[in-house]
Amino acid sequence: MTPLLSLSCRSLLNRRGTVGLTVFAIAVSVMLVLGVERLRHDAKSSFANTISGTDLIVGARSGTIQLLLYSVFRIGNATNNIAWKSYRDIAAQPEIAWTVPLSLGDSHHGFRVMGTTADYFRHYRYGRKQPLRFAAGVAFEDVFDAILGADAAKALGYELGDAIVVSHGLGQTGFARHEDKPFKVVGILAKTGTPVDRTVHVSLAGIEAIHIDWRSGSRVPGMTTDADTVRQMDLQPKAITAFLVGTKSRFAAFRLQRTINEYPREPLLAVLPGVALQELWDLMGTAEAALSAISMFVVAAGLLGMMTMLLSGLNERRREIAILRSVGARPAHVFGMLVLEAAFISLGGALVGLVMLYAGLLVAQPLIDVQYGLFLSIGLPTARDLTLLGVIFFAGVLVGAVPGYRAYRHSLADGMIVRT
């Protein structure tokens, strides 16, 4: 076996050109292949942990997958308001251990604007449970106080005692701009990887006090109340959009979301955050599977390139291989030389292709990080990860054992004769 060994290797040093092309092609595929199960990995743990310790999330009788694209992703509109009558009436339920009202509809150069009360800085998670941290500052006291998620405050190169002004609605402009009651930015938390980041958080307070001259969505002509006239009004909010529930117990949670889902005062939507959760990353599945496939097929493309750079050798190495047949070697021997080869080519390019991916990831983390708020870890290899490398090598071997056969059957007569 050593001196087959010896025979492969100096055969691929003769053609280290053409193998060092092949390696990196095959490289390149691994790392695309890993790469792609990395990101679906970590895009779903962070999918997954964008709320945690939240036992219901309430809105308006819609989807399942809209209550949490509104209420949790900040994406999209609810069909309906909750009274705020009716969220007192639940929140006094003798199951519920505390509730965060949430109040959207307003924004702030494209990033979209929360009302709720400081039990949101206390009670929300996000990953393993972890709780809410300030980068700088407080939480909100004042009615016109205002707290930036690290991405909003980032983008917009806010600092604490800058003055915001909301806009009316979505977008990068908003319909109108509530320039008359100016928020200032009193906190700005430090960085979760979730939708908190693109937020700019207010209080309940404050959404009633710049929309006091508003009716139906406009603004009342003629009618102007400067904020410290505001101060002094009773700003207990109308209605709001949803509201976060966390219960004294699991088995509690049950119970109340049927009593919820069969309120009869308005109709009300109680989902639990996990199940929603999986609910709208099933929606993604095509996608996932769509990426896999891709990374797929650019892996066999580089083990076809390594068959055809093997067999397009074969024609020039018909003399080497009938030397070697001359001097003993065996049909079985050629062919191992060359599974061998093949093989050699398979684990270098894995092996390069794993570094280039560790390479690559700590180059991306960080942009990723901040531009998508994706946390792309950088582990050992996963147990998946060492799967995959082991079937691509083997289908390396595989693919060696097509020039391997054809030389298999190459007689040493054939191998001496000299083509014009």
Second form
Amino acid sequence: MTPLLSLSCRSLLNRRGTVGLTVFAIAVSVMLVLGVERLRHDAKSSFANTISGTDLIVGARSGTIQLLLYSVFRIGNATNNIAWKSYRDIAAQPEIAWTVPLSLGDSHHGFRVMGTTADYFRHYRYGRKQPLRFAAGVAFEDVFDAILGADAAKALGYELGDAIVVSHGLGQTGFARHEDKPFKVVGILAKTGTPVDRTVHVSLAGIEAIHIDWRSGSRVPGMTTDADTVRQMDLQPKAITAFLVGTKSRFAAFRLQRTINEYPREPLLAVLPGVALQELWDLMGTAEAALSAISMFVVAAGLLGMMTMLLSGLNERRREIAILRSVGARPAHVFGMLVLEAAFISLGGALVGLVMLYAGLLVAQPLIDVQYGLFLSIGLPTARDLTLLGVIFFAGVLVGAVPGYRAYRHSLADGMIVRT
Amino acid sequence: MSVHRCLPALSRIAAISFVVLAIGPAPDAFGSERKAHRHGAGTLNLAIEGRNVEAELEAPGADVVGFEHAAASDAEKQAVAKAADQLRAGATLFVFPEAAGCRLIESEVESPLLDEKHHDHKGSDTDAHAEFHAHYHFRCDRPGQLTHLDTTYFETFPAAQALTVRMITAGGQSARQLTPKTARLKF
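Alternative state: the form predicted in complex with its partner chain, after the form predicted on its own:
Now the full complex is given, and it begins with the chain already shown.
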């Protein structure tokens, strides 16, 4: 066995150019498989950890997942608003413990601005029912106070006391800016690893106030009400985008959901966030499966590449193999040598792939965190990762058997016959 | 290899590829499974809070008695009455682990099919969505032992294909799908 090992090893070293490329091809595919796996797992846990402790989310009637996405994940937009009257009406139901109104639609340098009340910071929970914590400052008091999520504060370099101007709509630059009424940063939240980090929170009254001189999405020319006058006005909003509900008992959530869905005065939709999340998984399951399938095919392509390399190598190595045979190597030895070569290559590919994965994670982690709010974990390979690596290695050895068998059959004849 | 011999080989490969593509998975191969069970699917809402377990079952008339119009014949009336009794027997329909010491405190069943007044239907009243609503309240002595729930729903009503469960427990909200093969709900 040992001479066979050193023979395979040296033979591979002798052809280090092609072998190196093959190892690299397998390494890339291994990195892809493990990377996709990690992304899938981390995206799932980060989504699942975004909201907890909220029993119902209520919005205008649309899709369950759509409501969940815009109200919690700040993805997409609401199709409609909820009248303030309906909100107060429902919030007065005896089974409700607390409600938090949300008003979305404006932005600040690409970060969503959300109007809410101080109750948001009291009742919103993420992960394992963890409350939001202030890294600095306090919850809002004034109409023009703003509280930043950790990423928003970091990315824009804001500190307490800075003034920020909110853009109308969700454009990055925004033609329509609420310049006349800047907000003051009074609080910065601690990092949560949820979309809260990327949100600029202002009071509901603040959202109402900046739109006072506006009609249907644009400023009314010549109409400017200064901030102090606005503070004196009645700033109760006429509509909100959605609201979060906490119920007094667990079963009440089901009853309330039905009541709200059958609310006669306005078409509303109440969803159980945990159930809606699961629906989202079911939906994403297809995409996940497709992603996994594609990465597995890339591995198959890598292994086929290795087989091609070994098979075409046989041609070049006719002489080498014939000489081995002539000095006493049996066909089984030739077979073993080729399988060992395949094993070395796939093992090398798996190890290099693992190293590349971690290098990639180290580089990509902060970028993905800031850009998409998705925190990738850099932990030890999981049991699943190791299983995948094992399967890839084993498949590689199997693939090596094909050229091995060929050499086994033809080793002597091939080397001796002089071809023209 | 000369061009003459190479071309036929290539065309054969191309032909095989086309055949493989054509008989490959149809685009709707995914997701069809979820849609397939729209009929024959009931829903169960379940909440566990302390010692109390509340459940709410909504089952299509078609699953329970095989029809969704007001019972006309005597046989149909009997079927509806029998189904209502079976649904009311919550302790038979839902079996909690013995160790948890759960007992049924209250159960009620409602359905437009049970309603005598629905006999004089006004044309459109034969709504195809007639359902049975059942509500159960269990109390458990040792809620810490509540590890799972077995349901005999599928054996009692063989026409039922699936039960969509939405539950709220100390662990949060979740959704599950029960079928005759997987009739155990783990908490």
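Nothing here was measured: the structure is a model prediction, and the numbers come from that model. Throughout, rigid core stands for the largest set of C-alpha atoms superposing within 1.5 Å between the two forms. Residue numbers count along the first chain shown, from 1.
Novice: On a core-based superposition, does Gly390 travel 2 Å or more at its Cα between these two forms?
Specialist: Passes the 2 Å threshold, so yes.
Novice: When the two forms are laid on each other by their rigid core, does Pro381 show a Cα shift of 2 Å or more between these two forms?
Specialist: Yes, because once the rigid core is superposed, the C-alpha of Pro381 moves 2 Å or more between these two forms.
Novice: Would the C-alpha of Gly63 be classed as shifted by 2 Å or more between these two forms after rigid-core alignment?
Specialist: No, shifts by less than 2 Å.
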